[in-house]
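Encoded as structure tokens, the following chain is the form predicted alone, with no partner shown.
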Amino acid sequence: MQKPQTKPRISNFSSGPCAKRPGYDVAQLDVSSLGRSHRSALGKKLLGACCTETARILGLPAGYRVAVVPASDTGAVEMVMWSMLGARGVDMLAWESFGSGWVTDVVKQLKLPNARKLEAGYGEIVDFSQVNFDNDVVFTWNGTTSGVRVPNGDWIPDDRKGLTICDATSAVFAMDMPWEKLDVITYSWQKVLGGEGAHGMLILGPRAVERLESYSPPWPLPKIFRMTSGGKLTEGLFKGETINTPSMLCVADYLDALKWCESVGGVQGTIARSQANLKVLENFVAAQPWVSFLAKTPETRSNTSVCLLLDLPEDKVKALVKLLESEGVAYDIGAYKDAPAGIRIWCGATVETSDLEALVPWLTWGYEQVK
């Protein structure tokens, strides 16, 4: 095969951070906070818009509470399952590697006796009929490490007793999130929209914010995850004042992505992006013998982090991904270090469909090379 001659024009697909919008420029940023105190009236403004624009964007049920906390997805995620598990029982969903250290933090650093692991291997996903739902229910609803994502909220009872608690950091403003089913939702800036790196997002339905208030952990809670004061939610951190010191540089690039956002038609245009995107590795791997999909079943695909297996040896994966690198065509498409050896491309919304185009003669190309 001849080398392909047309390169991607942006060929950042890593899965996080992930590549900026189209026509992203530093320059364009609104850098009045910049030097200003997060506490100022303009900090806090800025702030509470994170809260607001993101309820708004995305369409969230009346009473859903929104908050910019620490330590991105994973701060969110933590200091959910520190504040807020051992009322009662807890299922841990897991079937990639994320899933897999919520649980290890569940069985080994809380180590709660009444938890309950349900796990799949990378590529499936667990049966959902044997999710008790009296017990609290953890899992993330994109694999970012396996391309398995849930395919539907049908599962999940509207009587539940337990809190549904969703680490939805690479699905949330690419999928259709069933809001109503999932009591607590976290993701992060630096994935679907393409923001920075270091802050969380924290929506809270009613049913999580009466745990919080009803229930206080037997453990000790550090400053960063403290939700609560007097045995009440703290309602100033749903309104733009954070726990500790954010950056507000990436703060404006994230009011920025909203912007982009509404731009091309709000959650429902930044979907269709992802799922056009996902089309073009779906024709390209029906059409290659040599490469398949790691998500066994179309239902529970990711049209975000897309993971492909190849009929290489591991060490001759590494070698494409060093040469596709070299060539300037695609950064950062090694499979994380704990799936299967193989590629993942990041096919979210700021990713631009011509690039995905383009980049795919240069895979069968690159594959020519290293086999």
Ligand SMILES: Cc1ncc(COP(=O)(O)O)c(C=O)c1O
Given for the second form:
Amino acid sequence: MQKPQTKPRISNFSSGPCAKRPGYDVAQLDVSSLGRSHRSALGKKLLGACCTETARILGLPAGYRVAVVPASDTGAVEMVMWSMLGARGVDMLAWESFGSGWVTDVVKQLKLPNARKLEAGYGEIVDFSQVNFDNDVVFTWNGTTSGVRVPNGDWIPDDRKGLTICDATSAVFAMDMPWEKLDVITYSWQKVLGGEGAHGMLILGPRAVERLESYSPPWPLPKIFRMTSGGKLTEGLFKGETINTPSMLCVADYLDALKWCESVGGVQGTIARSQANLKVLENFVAAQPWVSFLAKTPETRSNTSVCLLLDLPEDKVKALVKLLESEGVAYDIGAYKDAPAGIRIWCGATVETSDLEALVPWLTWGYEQVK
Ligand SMILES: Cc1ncc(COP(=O)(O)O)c(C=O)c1O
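Can you give me the structure for the form predicted together with this ligand, which would complement the form predicted alone we have just seen?
What follows is the entire complex, opening with the chain shown before.
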């Protein structure tokens, strides 16, 4: 095969931080808040808008609250686990490395006695019929490192007793989320919307708030995790009064990303962009015998972090990744360090379908060079 002529216009296919939105220009951000206090009227207005605009654009049900919290998605998940777990048993679901990290926290750090682990290997997903909803349930909507996603929320009963706590960092804005089935949802800015790292987004449904107001864990809670004061929810946190100082530059960047989301048709628009991107890779995999999805079944195939296995030994996969990087056609497409050797191509909304179309001939060309 001849070397392809066309390169992707933007070759950023990392699974986080992800490509900035099409047309992004840092110079166009509204930076009027830089150098001002985040507690000033202006600072609070912008931080408040991060919460209210997120709720509006995502179409959250009435009674769902949104906060900006420290330490990215990890911070949001940790503050929830430390604040809410222990009131009942907990089912920990994991099928790749981030989900496994939450299992470790609950079993080895919090040492919860009534923790059940439901685990599956890379490419597979757990058997949802085994989940006990009398317990709290912690799971990842999209396993970023295996490209295996929850297909839908049908397995979650409306009359559950426990809370559903969902790490949806590589799903929100790219997948239809059944909000009413989820009591806690977390994500971060640097994934589907191509925002900046550092801040976490925490969405709480009414049942999660009820837990916070009726239960205090027996262990100490650092200030950075605290969401209540005197047994009552700190409502200000959900209006932009952050626990500690955020980056107002990242806030400006996130508000810009939300505006872009609206300009492409809101969340249905970003979902459609991501699905069109997956389609390019599905067509590619269907046509090439040497590449397959790590996800075992099409319903669990992620439309954001698409993980592919190649018919190549690990060293040759690495050589391919390096070659495509040196050609300037694909950055950061190596599989996650703990995942099976392969490649991972981000197909979230900020990636242009035309860039994936330009990329796939390079994958074939690269494969032929290294094999
Ligand atoms: C499923 C999942 N959970 C958690 C994280 C950690 O996110 P953050 O770096 O935003 O804390 C990631 C990062 O890629 C992830 O993919």
